[in-house]
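Consider the single chain below, provided in C-alpha cells and representing the form predicted on its own.
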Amino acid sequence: MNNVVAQLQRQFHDYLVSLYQQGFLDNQFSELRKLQDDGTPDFVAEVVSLFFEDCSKLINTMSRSLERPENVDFKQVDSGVHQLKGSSSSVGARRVKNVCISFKECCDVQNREGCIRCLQQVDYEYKMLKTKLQDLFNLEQQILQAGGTIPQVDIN
C-alpha cells in the first residue's frame, strides 16, 4: 500500500473518530455504515443525502408556520420536529436529534420564542453537519480514486 493511500485512511479514521466524539453521530451511523457493501457503495451518502433534503423541507415548513405571531400552529410544528427527530435518529445524526427534542418540549408548552431558537439551531446543527458528513465522503471518494479501500472503524 502506498503512503498516500495509507495517510489517506489515517486521515479518514481520525476524522470520524472526531465526528463521534465531538457529538455529531452516535451509534446508529456505524449501523448505517455496516450495510453498505461493494453492491451499493455509495448507500450512505445516499441515505445521508436524502435526510439532508427532508431536514431542508421540514425547516422550511416549520419556519413558515412560526413565521406569524399571533397564529402559530404548533401541532403542525410539532409534527415536523417528529419527522425530524426520526430521521435524524435513523441515521446518526447525534445533535440534530437532541436538539429535537428540547423543540418538542417548546412544541408541547406552544413557546413561540423557544421553538424559534430550537429552529434556528437545528438549522446550524443540520448545516455542520452536512459539511462534515461531506468532507468525509470525499475523503472516501479520495482513497477510492488513489486505489485504497475504505477502512473500517471501530467506535466504542
Contents of the next structure:
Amino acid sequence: MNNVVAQLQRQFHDYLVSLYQQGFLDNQFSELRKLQDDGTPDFVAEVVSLFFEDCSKLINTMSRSLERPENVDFKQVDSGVHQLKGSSSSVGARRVKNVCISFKECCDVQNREGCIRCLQQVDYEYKMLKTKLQDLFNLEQQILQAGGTIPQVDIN
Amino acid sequence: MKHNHPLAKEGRERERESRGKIPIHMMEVCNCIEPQWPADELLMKYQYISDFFIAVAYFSIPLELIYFVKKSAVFPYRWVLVQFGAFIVLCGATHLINLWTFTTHSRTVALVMTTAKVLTAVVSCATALMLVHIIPDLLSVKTRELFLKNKAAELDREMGLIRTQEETGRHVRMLTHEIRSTLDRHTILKTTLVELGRTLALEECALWMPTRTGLELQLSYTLRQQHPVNYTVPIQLPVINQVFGTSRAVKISPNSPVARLRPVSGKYLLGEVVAVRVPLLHLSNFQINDWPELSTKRYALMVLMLPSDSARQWHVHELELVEVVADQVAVALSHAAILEESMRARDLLMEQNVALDLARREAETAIRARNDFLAVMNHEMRTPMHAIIALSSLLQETELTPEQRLMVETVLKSSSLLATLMNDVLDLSRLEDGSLQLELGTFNLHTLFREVLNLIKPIAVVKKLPITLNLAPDLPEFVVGDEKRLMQIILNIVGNAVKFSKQGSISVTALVTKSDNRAPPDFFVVPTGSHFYLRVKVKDLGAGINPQDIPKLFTKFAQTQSLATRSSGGSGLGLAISKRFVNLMEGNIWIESDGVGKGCTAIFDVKLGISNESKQSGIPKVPVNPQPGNFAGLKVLVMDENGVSRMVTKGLLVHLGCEVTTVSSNEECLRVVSHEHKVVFMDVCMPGVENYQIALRIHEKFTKRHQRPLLVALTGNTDKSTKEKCMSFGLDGVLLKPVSLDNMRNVLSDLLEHRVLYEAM
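Having seen the form predicted on its own, could you now give me the structure of the form predicted together with the partner chain?
Next comes the full complex, and the chain you just saw is listed first.
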C-alpha cells in the first residue's frame, strides 16, 4: 500500500513539476495550493473550475464580438481580455496569461485578425490546461483514496 | 672857570685898598687895556647871572638823572650815576660859591670854595677814570641791541614765509580734496586746472595729454580759452624732454610751443611759465607686489602761465605747490582708471552671469526634454519589445521545424539583447544625471548569489567552465540594499568572466571586508554600526586583459579591440553601468589582471545594511503548514468584478483567518460596507476613474476616521501614476495582484499596525 501511495505521490510530484517547467503553471498556482487546508480541501479545484467556466463564457462572448468583420466591438473584446487576464493571473495559468497579453495588444491596435488568432490560442491553451489539471486532480483523488496525503511540491 | 685876570684882581684889590688902605705900589701896570668903565659892573653882573644859572643847571641835571633812572629801574650802572651826580653837584657847588666871590668875601668863603674845587677835581678825575671802563660796555649794549633788532626782523621774515607755506599747504589740501572728490577722469583734470588757476591767480593753465600713438602731445584741457581741436606738438621737443626728465616743476620759456596758446601780440610782456609732468599710471604697469616701472610710464604735461604784464615771479612755494598737485592728479587719475576697470569687470561678470544662467536654463530644458523623450521612447519601445519577446517565446513552444526553431530562437535572442540594451541605455542616462535612486529592501544575500549562479550555469556548462561559489561564513544572510541592481552587477561581472573565458574555471567569492589591503589607495573601508562592506571577487582564467586597457574598461562604449572580445558581443555598457551602481552603493570596483592570456580578477566592494529581521520578501517558500495569522475574525470586504480573482482573494484571506464578505460591484460595496469591516480590498484593474470613486464615497460615508475601514487597492500594475492616483483618492494602500500568502499576511499586519501601507509592491 505504501508503495502504491509513494508511487502515486511521486507521479503526482513529477507531473506537477513538469507542469511548472513546461510553463503551464506559475508561482501563483502554488500560492493557491497553500491556501488549501483541512478547512477548505477543495479550494483549488473550485477556483480552477470557476476559472475554466469563466474562460469558456468569455471566449464565447469575444468570439461573437469578433464574428462580423464590419462592426467589431473592440471595447467588449478588450474588457473580456482584461477579465481573462486577471483570472488567469489569479490562478497561475501562465500560458493563458501570456496569450492574453498579446491578445490585449492586438485589441489595442484593433487588429481583428490578430484578435481572432489570439482567441483561438486562448481557447487552445485553456483547454489544454484544463485537461492537464484534470489529470492532476485525478491523481490527487487516487492518492487520497489510497490513504495518502497530497505531497507538498517545492518548485524552486 | 672864570678867568680871573690877576691884574684885574689886583685892580680890584687896589680898589678895595683905595677904599681901604692898600698900598698903591702893589699895583702893576697891566698890559690889558682895561678902562675903568662902569661897564665892569655890567660884565660882573653877567658873570654873576651866568654863574647862577650854571649852578642851577648843574644841580638840576643830577636830579633829573636820578628821577629818570629811578623811574626806569633798568639802568645797570648806579654807581657810575652816583659818581656822575657827585661830580656835577660839586661843579655846580663851585659855580654857586663863585657867586660870593664877586664881592669881597671872607676867608671862610675862600675856604669853602677851595674845598669845593678840590673835591670836584677828585671826583671828576675818578669819573673820568671810570668812564674809560664804562663807555665800551655801553657801546656794546648798543651793538647787541642792533643785533637783536636784526634778529627780530629776520624772524619776522621767516614767520612770513611759514605763513605763506601754511597758506600753500592749505591750498594744496583744498586742491587735493577737490581733485580727489571725484572719480571721473575729466572732472579731475578740469578741477585741477580750475583750482590751480584760482589759487595761484594764473592767466592760463593747460594740460597736454599724450596721444594714442605716444608720439605727440595733444592739447586736451585749457582753463580760459577754447583751444583748436587736434592741436598737437611732437613729444620729442627738447623742452618737453627737459620737463619729463625731472619730477620738479621747471620754468620754461613763454615762447616754447607748449606755452604759446594764444596768438602772440608783441605788446605783451609774457608772464613766466612753468611746466610740470603728470605721470599717467597704466593699469598694465601694475604687478602684484611690485611697483610700476617708472621708465615705461607715460606723462602728461601741465603748463601754467602767470599773468602777463605783471612783475610776478614764481616763488619756490608756488612751484612746490604745483609739484604736489601734479602728483595728486596722477594718483586721482589712477584711482579713476582702477574704478573704471573694476566697473567694466563687474559689467562683464554680470553679462557672463546672465549668459551662464541662460545656458543653465537651456541645459535644464534640454535635460527635461531628453528625459521626457526617454520616458516616452522607453514606453513606446518596450511595448512592442515585449510583444516581440512574448510572442516569440510563445512561438517557441509550438510545433516548429528545426529551421523555424532556429529562426525563432535567434529572434528571441536578438530581441532579448535589444531589450537589455534599451534598459541599459535608460538606466545609464538616469544614472548620469543622478536621478537614479537605489530601491532599498531587505533580501537574502545567499539566495541572491545562488540565483545568479543558477542563471549563469547553463552557459558555463555549455562552455565547460566550472563555476564555484564561496560564501564567507560571516557573511550576513539578510541584508538591506538594492537587490535588483546588486544582482545586475554580479550578473554582469560573472557574465563577463564567462564570456571572456575559453577554458579554466571561474570562482566567485563573497566576503565581508574589514581591511583595505587590496583596495585602491584612496578608498578606506569603515564598517559602521548597522552597515558592512561586501566584497565580491570573480576570478577567471580566461583571456585576461592588457594592464594598459584596464582604465578604459569602465568607460562606456569603449571596447578592447581584440577579435576575441568583439565576437562575444556586448555593447560595452555593462561595466560602466555596474561601476555607476557600485558607486551609488558607496563602493568601489576594479579589475586586476596579470596580462593577456593570464586571466583576470574583478573585485568590487559595496555597502549594505544588516537587516535585523529575518523577514523574507521575494521568492516565497511553500510553507509546510499554513500559519494562522493573528487576524482571527477580522472582518474584511472584498470587491472584485472578476469572479475568479474574487474567489482567490477570499480564499487567501479566509486562510489567514479573516471573516470575508465579497461583493462584485461598486454599488453593492457601498451598500454592504459597514463600520464592522476593518479592511476593504477593492480591485481597480479596470481602466477609468470609476473604481476610485468608491473610495471617495466610502470616505464620505464614514466621517469619523476610526470607524472607516482601511482601503486597499488591488491592481495589476504598480507604476507611480497608479500609486499617486490611489493616494489622491484616499486609499490607504496598494497591492500588486496576484498576491502571495506571505505577502498578504505581511501587508495585513503592517496595515493594521500603521494604518497605511504603500510599500508592498
